[in-house]
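Just the one chain here, laid out as structure tokens, in the form predicted alone.
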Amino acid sequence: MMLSVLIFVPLVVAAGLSLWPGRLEAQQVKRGVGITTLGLLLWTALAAGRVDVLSPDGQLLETLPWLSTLGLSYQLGLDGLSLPLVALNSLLTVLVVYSSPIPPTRPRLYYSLLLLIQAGVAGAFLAQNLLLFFLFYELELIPLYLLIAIWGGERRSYAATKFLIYTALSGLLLLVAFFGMAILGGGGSFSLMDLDTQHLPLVTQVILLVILLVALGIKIPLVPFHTWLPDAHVEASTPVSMLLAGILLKLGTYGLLRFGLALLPAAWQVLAPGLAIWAVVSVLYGSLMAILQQDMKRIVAYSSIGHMGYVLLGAAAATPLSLLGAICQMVSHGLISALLFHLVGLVYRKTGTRNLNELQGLLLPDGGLPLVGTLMILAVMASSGIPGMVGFITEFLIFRGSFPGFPLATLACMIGTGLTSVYFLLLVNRAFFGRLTARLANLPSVSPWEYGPAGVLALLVVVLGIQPSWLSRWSEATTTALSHAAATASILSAHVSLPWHL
């Protein structure tokens, strides 16, 4: 029961905290989540210590009958497209906890719910049945909500609601999907053992692949459905943001890779250079659109969309070293993009704003704020591929491995990294160069423990980047067996002809 751990030990703290009978100091509160999350995250490195790094295979199995009616079962599983997930989720939810103000009102209630969404992203990863998944991606639905609509700021309201409404119908298209699939491959059963979606007619396969990559481009996001991305990060706090953009966009992308990939190849194919041109139009213009913006928050909000464009290509060329690249890059773009929020959220906090019309000079060592400037500096430079941070191997993995198939849309997105550097550069520029105004002279100085989870981040940034083996080895075996799992399957279909081929 070792990876139920991770499941059900946030869940029974989650609803200790919001059961307790007597008064709890908000400080109490925060230190025990943040000793239970602790506690997790070294039981995933427990974990991945007894898991073959060669071998494809899920391991760790844990099956048990539950409705089997209904096909349901509670069957979990950990392989190299989970295990640097679970992972990632397990120390961003470490970091957020510790970087968390402690909030003015009802303190049991915001940490119940970051316990919450640990349970449901972890359950999510390590799912082997089509509706346990649904289940667990549906549960931090309302977690997320509630901390946007509680403690988010003065737009709370309207982003939390079109988050939910957006998130809502992602889910219900995931659930039509997922019944396709059982109904019509499974016999009923929703069990990723007992489907044989890959023996369906093709025109089936594709109707229920592009269902699902309307759920999932939902959630990831991809353009046109991202509007609610922006909003949801300028009204969050700093510390959802960094849940947000760090692990929750991961599981539109993981679930691309094991349900479209892995049980619809054929129609993957034939999907295939439609979905690399989706990829171009995500990350131009979430490039695009991030030069255009004032706000530090909405540049790193879009800039993900961009990034998650990155992934979509390394999928949709579905070659061992591009779907290699696609997991690294949902790594390193957790790593990234949560180190971003993190330090805009310190500026935000010693100025009152994030609006680079106002801000100027935090890069001087005198009353400015220096060593968030060079955290920055270090942030974006990994963010735009720079050789030496993660964020460059990973790119150029996902490049390498999609060129054969797709050279033009691969060069179209190299076109976005270029793009990358030109936003951060104008971010870094307007906000940390040049001299302090009067405003903002003095600046209230930042503490070591507001750098923490700044320096946690940008450690792995860099090492990852030095010795990106390190991050590849575990998901190395699997996505190979993948690659090829669907090029035979794309073979062997490949004398059937949808109707408009005719």
Contents of the next structure:
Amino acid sequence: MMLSVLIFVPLVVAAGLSLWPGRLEAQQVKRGVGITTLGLLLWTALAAGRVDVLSPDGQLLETLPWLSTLGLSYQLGLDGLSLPLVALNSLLTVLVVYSSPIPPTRPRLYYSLLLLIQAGVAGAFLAQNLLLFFLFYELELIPLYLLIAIWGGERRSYAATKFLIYTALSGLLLLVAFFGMAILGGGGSFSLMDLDTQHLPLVTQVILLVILLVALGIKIPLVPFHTWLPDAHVEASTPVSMLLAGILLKLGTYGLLRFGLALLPAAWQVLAPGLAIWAVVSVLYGSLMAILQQDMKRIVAYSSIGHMGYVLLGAAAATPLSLLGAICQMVSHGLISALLFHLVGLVYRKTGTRNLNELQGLLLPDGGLPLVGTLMILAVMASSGIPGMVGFITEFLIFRGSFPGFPLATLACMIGTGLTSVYFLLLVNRAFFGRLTARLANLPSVSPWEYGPAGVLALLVVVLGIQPSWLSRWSEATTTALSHAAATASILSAHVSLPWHL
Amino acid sequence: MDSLYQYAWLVPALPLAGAALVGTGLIAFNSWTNRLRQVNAALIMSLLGVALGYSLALFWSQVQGHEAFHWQFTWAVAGSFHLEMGYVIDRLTSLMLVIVTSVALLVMLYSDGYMAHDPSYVRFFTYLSLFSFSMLGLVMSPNLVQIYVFWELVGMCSYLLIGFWYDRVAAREACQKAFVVNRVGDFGLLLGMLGLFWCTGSFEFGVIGERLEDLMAAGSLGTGLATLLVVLVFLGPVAKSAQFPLHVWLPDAMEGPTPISALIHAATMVAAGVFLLARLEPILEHLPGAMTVVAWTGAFTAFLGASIAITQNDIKKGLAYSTISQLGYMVMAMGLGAYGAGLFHLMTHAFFKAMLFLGSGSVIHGMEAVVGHNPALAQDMRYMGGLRKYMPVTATTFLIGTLAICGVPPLAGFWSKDEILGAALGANPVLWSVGWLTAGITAFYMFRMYFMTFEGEFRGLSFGPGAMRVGELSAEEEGHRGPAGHHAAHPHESPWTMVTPLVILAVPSVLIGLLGTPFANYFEAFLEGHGPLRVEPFAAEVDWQEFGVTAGSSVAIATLGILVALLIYRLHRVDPAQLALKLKPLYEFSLNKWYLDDLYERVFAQGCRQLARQALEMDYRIIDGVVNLTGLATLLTGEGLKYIENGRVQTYALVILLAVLSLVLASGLA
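What I would like now is the form predicted together with the partner chain, since the data block earlier showed the form predicted alone; can you produce it?
To see the whole picture, the full complex is given below, headed by that same chain.
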């Protein structure tokens, strides 16, 4: 029952909030939801404490039959792939609830939607059944759509609709791929334990994997399926952006490892060179796009596209080290991008703009936002992979793990880290250096409470950067096993040649 | 003795503690901490002072002949892959520790005077302390990964310190340029490191060297590939030590406060590249091809830097190009296998160039009293002249530094440069002649600088005798930081905190060369002991004839350079403006820094922007266009809006949820 709590408590609280007949003070709602999420974070820590990190298998398993005709059963489990991401989810939700200013309209709906997202994401990471994963994957979609469409910026309905169309398409393709796997390889069961897709003909596996890749490629997002992301980020409010970049994108990369690499290893091996090239395209394209942007949020959004590309590179190489790097990079990107979005949000709240043409000199101690600037420089350095912060070690693991297999793709992705420093330094240079203009003089000061989330995130970024084993120890056994299993499977299927080789 | 080594990690940890303490204070109790200016500085300086004492103890222990000490722990582990961190105290490290801590401490003392009126005084000391930590960590690194870690950290500190006055446009651009150019080098370093690990399975210098040799002997690794990997690693030093073609950031980095130029951009960080080459010695010695690349890069850079320094009018820019040139000498020595000579020059250069930079800072400090806080005016030598009268101590120490860098015996620069030239003569006469010619140019531009600054009449804001066009005088308006009210008629000598470091540094600038004379080379004898460095055998019998040839020729060309400078800038026998007019193409070529900055701007900066613009175009027109054209977007937008505006969002959500569920059910049951 350990894991179900992570899903059902937020669901129940969310339902309670929306259905409560009486009046509720917005402040009370926020406090209650905050306490709930904090409790869930502690619960996650408890669950993590009961996980045996040396075992690569799913743990704390829970199984309940549900719709057996459909092959759907309620199966949860926690392993090295999901544990860091579940923890990240619980942590970011606390910070997001804390840092959200109480919305002027419909506060109850707002907080229940945040809880619904938490439940959906936790469920997706914990699900041990493809159909269950899909249900949670869809569950998280609608609240996010509403969060953008109701509390977003000026072009919110355009952005929200675009987001919905893209992710609905992603969901549809995902469903197709899952049905293919279940019917062809699982005898109708969607359970991860029953599925045996490895003995399918290689061509079938490749087709299934391609569908899966497109489905999840939209979510990650990879070029050219990425255009929904910058629009969604720009229109979403700061807390929603933190959630979106921090945790929701990880559903895509998590799905790649869990269902692509683990279930279709032979096909993965066939497509791996293509995936590495795709990663390079995404990294370079996202980084180039970030250079010319004028909106700070857009820069951070495009940087996400680039940085999620590294995860794909690590996944493509599928060595124990590169997979470990990929998982750690997901967490590191979650922390750093949430920090970046939070800081951009603080700038926006104090100055009323995110446009780099209007901002200047914010680092100045008199009248500027010096501490925001300092933290921004830290976040930017972390994102460009400067040692002492978590971004360095995760990128290093990915590059080190991928280099033997794909030296050229690794090289090209390393150029991406150089470009990261270019666009982020431009951002710091333009917004924080220089002198304050008359319009920006006497900005309202930032209260220590508003720094809370930034402080927590910055601390984690530095601590995990100095002590990376506190991050990597949770996943090591699982990624090693996954890599070996994939390698064995592809050797076994090596004699099954593709039809066009006949 | 062992416990001395066991606690050697304190040397970098003390400045880190200082930086962390004061940095936390700055963040949490900003106004308090800023009010306790000199208390913070005193704390940071005393911590670094202890580190200096500890370094001296370690150095002395190494001089006594104690064994090198290694200590490592596993920092990160993933399966069979271990990342080790730790420290090594050998002769090279102990020497570097003493250089870094002593120069850093003197620079801090100096900064107390130089930065006295700056509102960010405390922040400056915090950054200095953080830099000292990173640099000390770098020189103690036992393997390539740790070198890379601290390599990046010193780069970050350099970024923060160049951009210290971030309200100046030039400083913002300069720190960005420095960081990005250094990232290019780091990219090569990281790639080369990964490649070497891929071949040899190790990040340790000695192990990599041995295994490379075995692999190449067995024929499983081509010499070409190994050379390529090492040249990639060499890209790191090329960027950090400002070698051609990645030298462009260093002159711009002069936008940082002058103490930073002395510490980071003259004495320590830029020498890290040379230090890394010395550490790479076990790898380099198997790859003559890579050595050749290193040697020629160094020689070319030496000439390039000197040729540009001739025409600079900004005193700090002139010194910056001189630094590039001198680093070129060191790198050339590394490429020739003359590690001892290169490191000797690193040491002597660290002292006399730090002194020259601090001297230039003292001059600028004095000039600011006359022309105001405008770097374009206060650093321009055409407004100076005759400063010896007003700043006697600064002038004397600057003259000592100038004589030392010109290679006038028996000052420090003579011995170290001569040793490099001697090695070059033995290896390749062409390299020697480049180095020899550069020595002459060095003497010329350094004395040009000295004469323009300290001799003759004080010019103030009237026109000066430097070779120049009228248009060059357009000083940037932006740059006035403080109130420009307190103009004095004459510059004044700097306060004792600034003058004392100059006097202290003058001592090694004169004497330290005597440690490495050809007749009694203590320096190489020390380095060649039991450490990992193997330097050429101790010259028991001095080849007086060879010494006479090399020393004589370099003294001769230095004298020639000094005489020409004397004729032009002191005795005014030749008008530099006329000379510049006659040699216009050459003059312009040098003045515009060989047009390299323009070329890079056009090719890389604008090329990158162009590429980004095209990507942007594609994103909006093609990728997004396809989506928008489907019409679905507009349709759904209208629908969505209607529901939201009706306030029936919950209904809408419910509908979608039900639709999804029924889709699942329907397809499942079918």
